[in-house]
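In structure tokens, the next block holds one chain alone, the form predicted on its own.
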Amino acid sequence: MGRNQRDPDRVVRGPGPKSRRQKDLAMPKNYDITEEQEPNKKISSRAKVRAKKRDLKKQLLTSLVEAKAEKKEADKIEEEDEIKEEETLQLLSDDDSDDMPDDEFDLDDDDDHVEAEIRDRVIGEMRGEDHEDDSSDDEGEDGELPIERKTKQVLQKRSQLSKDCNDNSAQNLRSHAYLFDKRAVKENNIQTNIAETETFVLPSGQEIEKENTLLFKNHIHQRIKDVVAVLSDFGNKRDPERTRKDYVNVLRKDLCTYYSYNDFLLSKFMDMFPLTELIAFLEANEVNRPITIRTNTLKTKRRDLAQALISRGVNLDPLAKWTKVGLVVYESPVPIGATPEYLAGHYMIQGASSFVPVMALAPQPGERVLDMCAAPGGKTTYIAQLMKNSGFIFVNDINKARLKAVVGNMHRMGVSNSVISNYDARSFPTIMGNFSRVLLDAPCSGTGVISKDPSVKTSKDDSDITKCSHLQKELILAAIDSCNAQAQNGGYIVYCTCSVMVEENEEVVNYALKKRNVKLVQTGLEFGVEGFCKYRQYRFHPSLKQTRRFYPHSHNMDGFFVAKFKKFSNKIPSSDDVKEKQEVKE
């Protein structure tokens, strides 16, 4: 028998003790009963706060509704008043329509005054105002309305303010007369000077010195543009009282101040370039040239090198069509001189202008080549690259400290056909000769690399140019004497400088043509500007057209000069032979 199975024999005696303790059942309380039905119910503090908020909301709503209603009533009253005023004015205009066509009053002053009185009286009666008292108080001696008097007062104030502003502006213009034309300010009024703008008024030398202490660079730059514009059309835009020399002097002083050049160097540039090209040249010297690298074909190809650098995040492009090994670098996440490719000797950081003399020299495999001024070794490694590490390269530089960089670059680039020496290049013919080709990158004033060395702007003078020119003449004669005219496919000398001065370039080349049995030949370069055959007081050999000049503003590379000689005799001409050459040329 289960536990819950009831025993029929068991007697039920009644509820147990547990059932006795339970209370009687009761219905649950109704929670919807309000406080009025149960006044004795206790309310919590939160409920009281909620009830207060509800009461406040109701009051706000009722106040808003009442305010809207009042506003509507006020708007209706105002609209009715406006309608009444318009009807009254319309009645007045209708009564006088026969005498006043098109709503224009043609009455005398007395009629106007009477009509104004009638109109004010009607409007005052509509608004419940005492028109007689107000009119007696408001009307002036001339019978003006208050609004007319206020209008006159406002106009008077405006005229006074404009007069004061004109006085102050004229005073400010006079205090800053250096920024404006004095003839444009007359009787406190600025007059237009359209006719005067066509003719630029040139300041005197004393005025320029005073103004330079006050003017900013943009004002000087504007005056440079004005003077250049006058000089470009001097016959029409000139000041009749000033000469061309006066304009040129002012322009030279402004250019010296604006671009921070000394007077000597800027005068040289003004003699060399036209005015428009001069400004472009000076501007190009203020900007750094792009970073260029040369592929070392002894170890890699340009395509492979470009792919390796691009994979490292370097942004680059081929340099130009005239070179097959150059690359220009626009952006690099790492220093371009610290990549694994650079340390492995796959490329050389080298300016685009340094490619040009080696390309003009065109060394051939198996030849004997001399690099007289080789440091830091960029051109020498390019020569070894073109010679495919064959033949013989004699590398020389007078500065022993700079030869360390040459040795390092030779090892890094894998050059194995070179010998490094430390001699004065002027005495080189007595030490060693019989070279097939000679490269002379002569020391110079550096006027073509001002963007790299801005100190050239103020540090060079006539004596520096003269010293460089004298040294270059000695070096070029030594280079010619070190070359063998009988060498097979040889006998070539390339002279180059990173200067744009005629005294360091064309004059030195012309001197070599007179002193040695050499002639100028084509450089093999498809770009560049021809050298000078006539320059100021100089008259050079006509073959100087075959030399090449490179400018920053034209070719986006450092200023450079390249000349290529062909030696046709090892004999050194005597002084009599030189005189005969000069007589024949004359």
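Quick caveat, the model's predicted, so the values are computed rather than measured. Just so we're on the same page, rigid core means the largest C-alpha set that superposes within 1.5 Å between forms. Residue numbers count along the first chain shown, from 1. Compared with the form predicted in complex with its partner chain:
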Second form
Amino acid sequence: MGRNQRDPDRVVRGPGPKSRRQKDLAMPKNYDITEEQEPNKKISSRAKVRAKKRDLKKQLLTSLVEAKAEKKEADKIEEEDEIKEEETLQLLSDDDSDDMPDDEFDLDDDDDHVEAEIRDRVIGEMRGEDHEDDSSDDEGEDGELPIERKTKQVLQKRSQLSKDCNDNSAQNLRSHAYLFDKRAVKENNIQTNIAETETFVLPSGQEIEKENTLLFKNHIHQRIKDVVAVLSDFGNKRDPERTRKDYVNVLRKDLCTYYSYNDFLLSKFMDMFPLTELIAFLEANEVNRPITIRTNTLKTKRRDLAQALISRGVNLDPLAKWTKVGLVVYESPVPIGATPEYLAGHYMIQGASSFVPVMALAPQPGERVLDMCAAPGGKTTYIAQLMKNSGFIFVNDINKARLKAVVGNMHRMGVSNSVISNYDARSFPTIMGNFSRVLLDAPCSGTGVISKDPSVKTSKDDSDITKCSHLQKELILAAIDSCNAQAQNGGYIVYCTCSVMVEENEEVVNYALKKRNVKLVQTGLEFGVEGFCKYRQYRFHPSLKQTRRFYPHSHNMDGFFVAKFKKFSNKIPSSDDVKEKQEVKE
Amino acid sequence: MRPLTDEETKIMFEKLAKYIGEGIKDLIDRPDGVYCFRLHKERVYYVAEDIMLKATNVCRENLISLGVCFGKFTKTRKFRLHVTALDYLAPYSKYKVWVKPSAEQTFLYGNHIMKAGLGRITDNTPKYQGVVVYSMADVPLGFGVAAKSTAECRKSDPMTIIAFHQADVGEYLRNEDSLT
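Just the form predicted on its own so far, so send over the form predicted in complex with its partner chain.
Every component of the complex follows; first up is the chain already shown.
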């Protein structure tokens, strides 16, 4: 701003300082290319050694060429393969043949060496036809730089080679894509000549570390595929020198890098899922779940809502058979969270997985219901609409800031039978008890909703899971205690988490079964996977198969766990009672 | 949480009467139970009595909300209606204004209603009467005050303001924090 106003009357003269250009680079007049080519340097002792070596090699090669000239045409192909191989090795510039330190001079040496070798070959094979060309080029009369000459030579040689062995070189090139090291080069070359099938060679730990920084993602992806293929048919495809553990370790590391998980979380997942399902699970965590909305039956009907949204150009469909209020939104020209219908409280944006625990709770009109960890109020408003705004809902959350969203949502959806409080849910039966139904959507590590919050991938470790699990155990006892077993067609507690960890789900439920007079009942959901009764070192109560798990890859909803308890006695068993029970069992 | 004083009740009912007139009676004498107004942290909540009694268990600091919030008393002891009261104003409202679909958005962003966006208006609406604003699909969007009487509306040009904005449902997004 200040710049433009500096001097409005200033007369502009000339093109200005910015238009000045640097002159083109000009060669000095007395510049000689040959001088550049062979600088008059003092030759170092090392260079002398190398020169000696070079001479020796040259002699050896010429003798070889003489010997080979007598050989027949059939031998030629293999021989050329070797040349090709050596060349590619140098192109890859692996740390193979060089025992000397790499500096510029050294590299030049190598190039010279290759050049000499190539020239000799060509002499041998073409029987001196191209020889004169080469020698004339050496003088550099037509102004070519040495590098240009080199490329010419290489090209010449390539065309020559391709004439001789078309298919062979093609196979070689293809196999080069897989090469990691010199050894692999040789093996592959041999194998492609012999047979079509290749066995996958497992690299060692150090090599993997190096590669992770260098190689591309799709390379790792390829290796994941290969290892999975080996592991799925281990008897036939394995490398006999490697154990299954080696393969699994490599796979875990690769999955960690490819999907950017930390080691802890991925090994947990590996314990939980079979291999193919694991990959599907990780893939599903990379894509977002579809946007789903729930109709607020307190204010409108699903059909009316769908019509209103379609008239706004929203593309939607009924969510699934199991719900009468869900809609899935494919695409929308307007922000779906800011339409007049949304603001008027006709629907709520809510993941399909959040329907499930409320359907399991099945609150009836006129009951007393407690929602212990309510924010942001999606499930709570669903409870209210199932109760037809009658009865009483006690809504609680520990986080005051998040309760603002609850208040907004409750008012927007027109829920009037609620009391919203801000307590630590663990103190619950002392604040108020005697509820006929309790919903506990426990705070968790969030391993089921990685697609929503990818930071979970790296931020969780063993202590987080243990902390969550401990808090959940305290909460579930509080939830059970604030429920009344004698309530008319009540006494139900639903426990749910958005985690897939066994420590946060089955183990917590099993703990509650031990500590309180509750039993598990059917959740009333016809889909979902049964909970684990046995999992690694854990042995849970057999009724745990009545709990339900939901996975992103198989149900296209967030990872979720739902368990429904029926409380059959208000008596809290003391520790003595529990011991007696165990003795009786034994 | 306490019942409203006579003074407070008077102020609040005067305000409500601007929008729903005789409808206040229906709010208090309901066939489905006893309802009452309660003051908590300067906010007025309209709640069924049995729910209110249960909420007495919750201590003051931890009680965030109960029933439906109607509005709040300002520091000058005036009563200001919140958009959360819309559910109870809309069914009893006597004077209504409908906005065209094209003007819905501007109203929901907190702007007044222009003649150009006016779809319909209740006959013989007096000037400065409290009105409830509806969309053409009869969805309540907010409330305000009529800036012109119905007769004046007919004569006015498209850019004149017909109704002043007081509250709209867009506030659920815009100022979620100030709702409680």
